[in-house]
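A lone chain, given as structure tokens: the form predicted on its own.
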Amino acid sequence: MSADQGKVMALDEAIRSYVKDGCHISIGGFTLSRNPMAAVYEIIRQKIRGLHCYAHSNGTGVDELVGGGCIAKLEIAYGGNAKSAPTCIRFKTAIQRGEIQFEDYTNYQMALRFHAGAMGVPFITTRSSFGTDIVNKWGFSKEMREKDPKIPDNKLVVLDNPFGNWGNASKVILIPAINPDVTIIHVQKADKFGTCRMMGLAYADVDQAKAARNVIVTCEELVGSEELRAEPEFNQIPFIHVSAVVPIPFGAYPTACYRYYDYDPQYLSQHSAFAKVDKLYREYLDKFIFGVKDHQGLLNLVGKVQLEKIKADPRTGYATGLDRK
């Protein structure tokens, strides 16, 4: 990597450099928005196995990684693709069959866990999940936790409020920080050094990036640093956190990237039909992931006509005339 190219890398090189069998990985985005799909497909294509994955509330990204056989353990609040799959299908199937180990937290707890990781503290307090089975039902056993030094000894700890009833709470819940080996996010704009600009909602991506040891950023546009410096208040992630920058248009497809393109309801509906049947899903993987060299190959299969349909309206940032049935 030369000084002139900064941290810019090809996607296959970035994945090969930072995502290893058995590593702890976090992916950004939220359900149908800004999942780092080009990177997800490349992980599957490279047949990386045994990943311990963390996500806030994800959709196609997690579902494809599970379906592609890459994930062994998963910690997440929710996995779904709205109407096309209210609960992600390969994700649900793998849990029902006992093919992956899974631990459930609330949306707020997952956001807080990444925030604790970003702050560099070992845990954070909350009252979220009191009155639910999330407190009592653990996906990872005590025995497994004791054998794996990268997993905390407890899912959570219920603690008497050390300040008495201060804040009108007699008890609080402690939840462990998350510090992944690598976080992968997709953004609208980045410079070659890794300063990032996300448009619209950022979800938990900023904390996910700051909590990780390494960060791979895929971006719609690689722009000059002067453009990002002109309005620094719109940048969320400074270059110091980023290990690799991968310019890849439509890098979140088939999920949405605000102000660039919407999610593709046709692709996601077809994917759900494939995902319900093991044989069909293997055929899907063979055609759309293993059958192409890279993400551009998948886009070529989808075709320019379909990609044009999901192009974002410049005023709203969404595809206003899109048939979402």
Contents of the next structure:
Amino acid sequence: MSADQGKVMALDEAIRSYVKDGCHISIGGFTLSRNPMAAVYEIIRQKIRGLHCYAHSNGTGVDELVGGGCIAKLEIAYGGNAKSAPTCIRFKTAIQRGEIQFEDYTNYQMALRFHAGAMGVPFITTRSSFGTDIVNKWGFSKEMREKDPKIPDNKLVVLDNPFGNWGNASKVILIPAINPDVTIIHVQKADKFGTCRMMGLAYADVDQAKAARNVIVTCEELVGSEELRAEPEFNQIPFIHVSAVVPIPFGAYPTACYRYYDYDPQYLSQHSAFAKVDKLYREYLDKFIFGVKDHQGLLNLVGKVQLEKIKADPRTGYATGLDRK
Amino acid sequence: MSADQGKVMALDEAIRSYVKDGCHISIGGFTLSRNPMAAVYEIIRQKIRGLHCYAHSNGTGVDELVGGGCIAKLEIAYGGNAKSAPTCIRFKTAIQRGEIQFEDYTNYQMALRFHAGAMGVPFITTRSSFGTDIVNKWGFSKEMREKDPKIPDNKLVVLDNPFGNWGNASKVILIPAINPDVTIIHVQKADKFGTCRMMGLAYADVDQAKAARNVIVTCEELVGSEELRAEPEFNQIPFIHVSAVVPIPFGAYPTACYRYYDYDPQYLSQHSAFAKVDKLYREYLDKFIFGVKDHQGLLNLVGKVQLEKIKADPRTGYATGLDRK
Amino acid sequence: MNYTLREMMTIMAAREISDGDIVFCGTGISLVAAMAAKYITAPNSIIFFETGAIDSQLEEIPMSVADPRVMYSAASNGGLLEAFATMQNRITGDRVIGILGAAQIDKYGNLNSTAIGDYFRPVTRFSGSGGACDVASFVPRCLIFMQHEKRKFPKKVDYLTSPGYLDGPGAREKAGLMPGGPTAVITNLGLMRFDQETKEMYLAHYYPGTTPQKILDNMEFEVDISRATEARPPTLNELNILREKVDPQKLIL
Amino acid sequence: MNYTLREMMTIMAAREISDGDIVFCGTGISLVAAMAAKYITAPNSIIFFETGAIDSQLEEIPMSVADPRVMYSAASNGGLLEAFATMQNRITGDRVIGILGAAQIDKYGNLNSTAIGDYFRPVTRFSGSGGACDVASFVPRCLIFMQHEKRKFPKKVDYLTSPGYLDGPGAREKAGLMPGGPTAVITNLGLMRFDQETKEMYLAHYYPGTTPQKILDNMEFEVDISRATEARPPTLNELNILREKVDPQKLIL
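Moving on from the form predicted on its own, kindly provide the form predicted in complex with its partner chain as a structure.
Full assembly next; the chain just shown is listed first.
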């Protein structure tokens, strides 16, 4: 890798280098915002299989990975995607048919697990979920856990507070860290070494990145380091955590990228219609994913007119008045 | 409090309202940057006594609070202040004479303790300090801890990893949360409701604020909410955590406030000379703190010429070429 | 005056929000209720989202808690860690009122939003907890939106996603949870509360046009109806706020 | 060629830094060494501070790790939590080399920067750990600057602030620490390393003009001197870098 080029790579090369069959993965964003969709579609296109995926509420992206047949195991807090799919349809189908192994957590717990991974501790504490089936029902059995060194021995552990009643807590829940083999996020701006500037909500992207062995950053704009370094306090991820940088305009489409474009309600609701019927969904994959060479190919199918409609208003950061019915 | 005024208060009123004898306190900043010095001096001026203070490396401010006789108990990671006082002089003197009770932690541990307080968990995990006297020597005895409900029953607890060898960790250290009665921070910009924008390093200010029952924010500039809300992702503290907002230009002086002014090497080195001799230090307090009505009084003693010298260069954010020998 | 049941439900929820409350919101009807409350009873309430947006200026209704519409002109845009810490932390958490929905609820207000049937091979799989279990674990007050149907008010939930009062008085504390629990269940037929002593659901209000008996007919378990009174319908002012200020595009209502 | 002992120490440390290392820095001589390394052996090394600044552009020498000079044009300005997580986390932590100083060091490289005498009523109180114990706990390699005086190399440190190899082989792992430990102790007389097997300090290099025996005379405990060779003095190029590029204002050297 030359210094000139930094860590800039083509998307297919980045996916091929860091996303292997069976690897443990997480993606950034939340429901219909800032999912690294170009990367998700490339993973599907490369027919990567057997992924172990960690998700809080990574709606659009995770549902496509499930639908694309890439995921074997899923640890997840929320498989929903707003109005167009209150429960993500391919996720729902896969679970009801027993096609994937899964385990349920809460959003805070998943965020904390990435946080613990980023911190480098084996577990972290919370007071969420005492007395619930989140604690009582394990998706992965004790046997399976003990056999697989990449899965912790327990789902969650309840511990009596060793500091007496400090913090007015008699007990706490310990939840194990996550350290994915690879995390993929999509950001508004990055430099060629991987320093990132996100706008709007950061969700859990920062900890997801810092917890991962390798990080692929896709970005709307590749900018000069000096632009980002003018206000270092607003760069959420420094380059030391990043393995590859891939500039892809509309890289989060059909999810939103704050200040750049909105989610595409038309694509998402059509997608839901396809997702409900196996045959239609296969046709959808064949046309929109396998039928095109890359993300630009998908964008071409969508067409400029539609992309223009979701362009962000500079004042609000979204497409003001967009028809979202 | 009227909506017009928001939470804006005079400094003496804010200190009187929220900093009581014996209360548990923390202050923001680090060594010679962004300590809330105007507030520290007002606490000394109001002769508040018996404070229980939590500090990572809050050099200048904590040393003055110790010297001013305000602190009875101190949990601290680092009592140093750069070249002018490799060990803070009044801190050193007070400990050597047995004038305050104290307990040692590490910087990460203190930052984590505030983090746990902000999160609302009784303790958090780290892998720092196994086998050291940080774990083995307690400044506060078990008896003292059990008598005082505002001190946790243990200093630190070593726990075997209940997740097997997950994270390649056989053991972890559990450290108790801190929830101060009051935290005082100095920031560059705040609105009248207490939403804060810090520039440069944030140290542990955000967690110190979110962990505290009450928060006093002193700020260089009181700005309109619309200015801060134009980029909400860069506001580190939302107003819901803040009790009082006090605009005080040069409120961190003699420590630095990035992009506004540098630390004052002359004041700090003179201060060290005073601090070494009890009599001189008393004279210093009498002149610079008790001898003036408020922070502006201290600034007047320092003089405009000196303040002009430490003004920040807009390019670098500090006083380029300042004589710091 | 004409109004829909969804409007009635929204107003019933809005009236539960007090001035100064920090309102944890999802989307849909719960968000509309929170937005309406700001015009009715609680001008200084603060809407916040689990994604990390605090006091968002909602010029348009967001369709997801990650919708760019929640980011616009907020006091701060953080992330999930900050949002949930705001609730887990007692200093701010005690000011939060949560609004949740579910597929099933039992008489102690325990919620299922995960699965109907066997956990591993469910008849119907739902989205799962998201932040619901966290909110229900942390905050002192929760409003719950439900459709009043027998299968949605079972004796026992198929999967306990979010804790209500678990199995009765003292159970939350014994399990390790903070005090708190659901305060009201708002359905298309009425509003239920929980008895201070028994922690069991009881009927507090039934909507004009329905009866306590009809409500009982739509639940698998029995609730006390002796304290029930007829709910006050939405006022003209309340309806105008919903229709003109909160959801003029009719995205939700 | 003339050079001061501080210049010699700085260069000895700079030579220990490899290209691509992430260098945890304090201030003073340790920072000067890290800055010099970027011009000598390690152009792509990254200087970072416990306060949260990563890859700062140091146009002037900061006097504290919180000095505004560390904030200028960094890749990111975070906070303490982020900085220490970078070291505790094995993914980035394994790339970090720490540079520390102390008031006392024992033969296993354990450091005291807290107090001389009794902990509660010390003869001399120092600043305390700061981030030193964290760094020594987390990172695989540490350089330690010391002044070579008998009382600073005692058989047992008065207070064990930062872990070296504790009481010998396997002790770090047994206590719960990550592998790692000090790699070199750089003094005004020479450079010591630690034996792979015994984890005990030994003399690796003595500076021109001193002798292994003189070094032993300045330590309370005995170290192996059989492997010692004379250190290579700073080159003209190295000195020019120190004097012209790194510290032209002579703030530190």
